[in-house]
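To begin, one chain is listed below as structure tokens, in the form predicted on its own.
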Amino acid sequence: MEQMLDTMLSARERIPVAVHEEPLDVSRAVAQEIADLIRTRKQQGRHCVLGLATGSTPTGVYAELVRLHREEGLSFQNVVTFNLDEYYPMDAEAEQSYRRFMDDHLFDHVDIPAEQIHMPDGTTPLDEVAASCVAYEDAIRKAGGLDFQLLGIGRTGHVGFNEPGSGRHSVTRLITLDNVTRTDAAGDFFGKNNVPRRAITMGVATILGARRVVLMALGEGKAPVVAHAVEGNISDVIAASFLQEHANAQVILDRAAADRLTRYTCPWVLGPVTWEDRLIRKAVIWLAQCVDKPILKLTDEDYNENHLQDLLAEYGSAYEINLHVFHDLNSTITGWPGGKPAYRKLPGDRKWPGDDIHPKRVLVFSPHPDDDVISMGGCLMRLAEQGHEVHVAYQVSGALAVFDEDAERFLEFASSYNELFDIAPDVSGEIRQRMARFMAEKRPGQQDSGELQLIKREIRRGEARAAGKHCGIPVDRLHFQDLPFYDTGTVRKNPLSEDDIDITMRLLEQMRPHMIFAAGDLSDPHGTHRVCLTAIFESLRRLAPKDWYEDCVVWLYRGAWQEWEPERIDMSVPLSPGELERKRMAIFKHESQKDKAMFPGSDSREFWERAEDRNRATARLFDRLGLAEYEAVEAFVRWRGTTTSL
């Protein structure tokens, strides 16, 4: 059977495809292999040639290699690397410079020679670039090719910066950058404004050159686009796709960036799987779309001519499925996404976890000031208005994402606030013009200045407490956590530390919660949401021995990227219009989130707009599937103490 799933899985997957369930396991895959690699080729008294990648993605495969020099003596003194791109123009210190990326993510902490670091010049005068891109070309054959070369790839499917259109036979060269790729670069550059219209990559040709090419993809934002890669025809549409052509190469990914795989999406397909409830009910959700019937109108004829032979043959008929994935997925639907109290309970209600404590202490962690309202409002203010005690834990002090034009409008009000009254106007007039200089002078990625920083972390907390309030929640259970990881005053983040966590254990031990919402978002493994998950998890597993913790039951919401898939939610909370308009109106208390256009993952419509696409198309998906019709539906996760149960 084993070798009829690999023959299947061939036909399908024409790049070969190794999935880990977590991120680091993967870094830590792709680490050992370059370490193999370096060490047999010392061993052979060779060079090891690397072509290396920036961005997100590869940063744990470096930590690990810095790791693995550190405290396994893993020597990078035979290593050479030829880097993939770099923006153009673009100083080598910069911020955003790929150069200064490596330096510190690499370079800077292990015994690599400099002179055999080979990085593209952003500095080149654009009349030499043509010239300095065939030298690339030619220092990589002088070297003897490419021994290893490490991919990330882009939404449009780049790797390297091979946007679409890029040819089979294309070598390093100058290029336009997509403008996707420069939305999803313009968190880096404070501003899609900000983002150069260019960069010099290596080509497609130069990278199937190399002897071995590993392409890394992590998260859930990656998976559309590595399912095309994987499974789709080749096009010069999705440059990562010619990897198919390439003799030895492979892609390794993380559980959440393989999921829209077929093995992931519909592996009966593939042939024969064990039917546990959650499959089941993901494929009859998925039989339900394909023949575009609502699930209890499915047939034995739509299941046996849709490869569901074998669930159909263990339970007998398609009635009895049917019956039992509709009532299953009914029960996630609540009104009282606390539970009711016991005076408004009725004979057959499901019993929820927790049901017999009410009001509950309910704590919701929002890693930005305003992923509560965008992602779960309208639970928040049910859970408000059914008479919990509702707390909320802002993470991060959300400063990064203030337009400088927000805060000089907030330092203009405060200044004239304080001429009004009388209160030291000298004092705030010469505080708003040393300000007002900084950012007149600032330059695109600078870090802003400590009194900067103040006055957008102050913003996005006004912003917060009156979305609070709008939602029914006193200021005084509004916490603002400011974890330290995130403020640094640039767009590159700390690791998370032991200061991080202690600060997710006080509130977790104060509150002593019954019930914890968080947000379950795994788009970015290093992102901002993952790492105030990782914080919370870490917290809820070293306060497990508490009392409290038995009682407490901890819901997953999404950010405003992805919904839950059907067949993964376990509670279901309706909205109706009213409401749907008040989530809208506790938005747009968060003025100065306006325009988010600049950050990675956002499309031209506001923030208000795509949670309300959300939460209707679930609300849709239900009435297709013959439940109840809603005019939207914010769906949870119930967290049972791993990642994997996620």
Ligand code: F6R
The other form holds:
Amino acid sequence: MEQMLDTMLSARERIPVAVHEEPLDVSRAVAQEIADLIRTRKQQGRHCVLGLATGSTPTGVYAELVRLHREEGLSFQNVVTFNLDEYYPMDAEAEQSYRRFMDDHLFDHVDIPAEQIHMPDGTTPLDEVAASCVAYEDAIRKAGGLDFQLLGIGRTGHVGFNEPGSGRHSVTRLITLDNVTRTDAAGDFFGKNNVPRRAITMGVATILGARRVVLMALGEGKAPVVAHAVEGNISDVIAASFLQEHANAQVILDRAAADRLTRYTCPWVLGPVTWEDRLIRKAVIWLAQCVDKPILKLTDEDYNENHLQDLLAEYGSAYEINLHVFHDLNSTITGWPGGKPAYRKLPGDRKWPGDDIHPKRVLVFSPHPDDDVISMGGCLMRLAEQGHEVHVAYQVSGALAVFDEDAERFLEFASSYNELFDIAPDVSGEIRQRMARFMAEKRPGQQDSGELQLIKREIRRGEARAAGKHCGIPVDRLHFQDLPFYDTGTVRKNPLSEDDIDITMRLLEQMRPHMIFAAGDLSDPHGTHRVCLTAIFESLRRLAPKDWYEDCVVWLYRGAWQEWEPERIDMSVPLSPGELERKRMAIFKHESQKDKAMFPGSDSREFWERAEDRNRATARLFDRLGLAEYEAVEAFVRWRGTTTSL
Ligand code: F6R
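Now that the form predicted on its own has been shown, please provide the structure of the form predicted in complex with fructose -6-phosphate (F6R).
Time for the whole complex; same chain goes first.
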């Protein structure tokens, strides 16, 4: 069976693909392969020549290699490295330089001899760049060629910085960065205008010259481009598609990044599948969209003519399948996310988990101070209105996402306030001047001074309080956790620590919630949501033996960047036009975040627009499937707490 599946997949997947459930498993698998190669070469008395990548994707690989070095004696004495790329111009010491990245993540922690490290040099004078690129290619050749090339993939399909238009025969050169790439990097540089326009990168031919190429991708944000590279035609529009020509290339993905491959989007077109409930729902929604009909109007012919004969055969008739999926989806809809009070219950009502507890203690975890309202503002207001005790825990301060000019405005206000009421004007003026001087001299991307970080944190707290008030949540139910992993003052965060977990566990113990909401939205630009979610999952895992946890139901929301796939939705909370407008007003309270949604996406929609578009799209989908027609719908998935995955 496995072999059969492989043969069928190769019709669609043109590069061998390995999928691991978790990002960590991907990093470990890649690191293990690299470590094995280093050891084999050592036994052969040879150097191991590695082509290395930067970016958020390979950080886990480097962390694992460092661990192998420290704990299992993996030596890098025989390793020679060539990095793929560097921004141009770029000072090696700059916070955003790839040189600094490599030192921070790998080179400073292992025993690699300095002279065996090679990176394109972002400080090369412009008229010497071309010659330095030729020298770089020569150095790779002289080292015996690349044994192993590690790659990430950009949303433009770039590998290295081979942006669309990079040909099969391109070699190391200076390249102009694509607008999407610069937009994606804007967060790291505190604004797109600070992102260099050019970079030096190995070419497609340089990469394909490696004896082994491994491209890794993590997260749902990469899923569309991965599918293009793996299943689409080879073309210079997606440089990664050239890997299809390499005899020893492999793509290693976590489940989220693999999600748009045919084997997951519509596996039934590839061959027989096991029909479990979620897959049936997925197939029926897919079919309804393919033939543009509501579920209850799908016919036997529709199933037969669109690769779903097996499903039809199993159920006997379209009528049966249609009814099953229709009711299944319909029963996810509720205007009472916390359950109904006894006096409102009707005999035919669906039984929800924890139904008999009313009112409930609800704890909403919001990674940044605005994710709660962006992602589940409608549900939040309903919960408060329906009499539940709603608390919101803001996991990180979000100070990093406040512009200096906003901080300046608040500082000015604070000093006029002090002057107005004669509150120690000298002291306040002095503090303000110090901060103004700091901001004036600050380099792009430089870490904020401690006091400026505090001001920015306060700005976001104030906004969260205003939004909470708007949603009917009293200030004393807002908890600002300031998890320490985030507070580095720079874009790069610390790994999750016991302190983060302690803080989370303490709040959970104190609250003993009946209902928890957490952000399962993992596509945020700097990975903060992922870490915040891990803190919650790990805390819950440790608290699972407690009595109160038995009655606790955990829901995951998504919002700012992505919506749940419809087949995964367990609870759908409809919003009226009025509620949608109130939600928008709550998002507006986060004034400092205006314009911030533009950074990671190529479009220029604001957070409130993204949230509304997505909530409306879910409502439209329900309508097209023949369910009730709502203005907007917020969707939730229940976490059953068996793994740390979603
Ligand atoms: C970095 C590089 C790029 C990245 C790509 C993905 O050396 O060459 O191709 O691999 O931009 O970046 P992340 O991993 O940050 O999504």
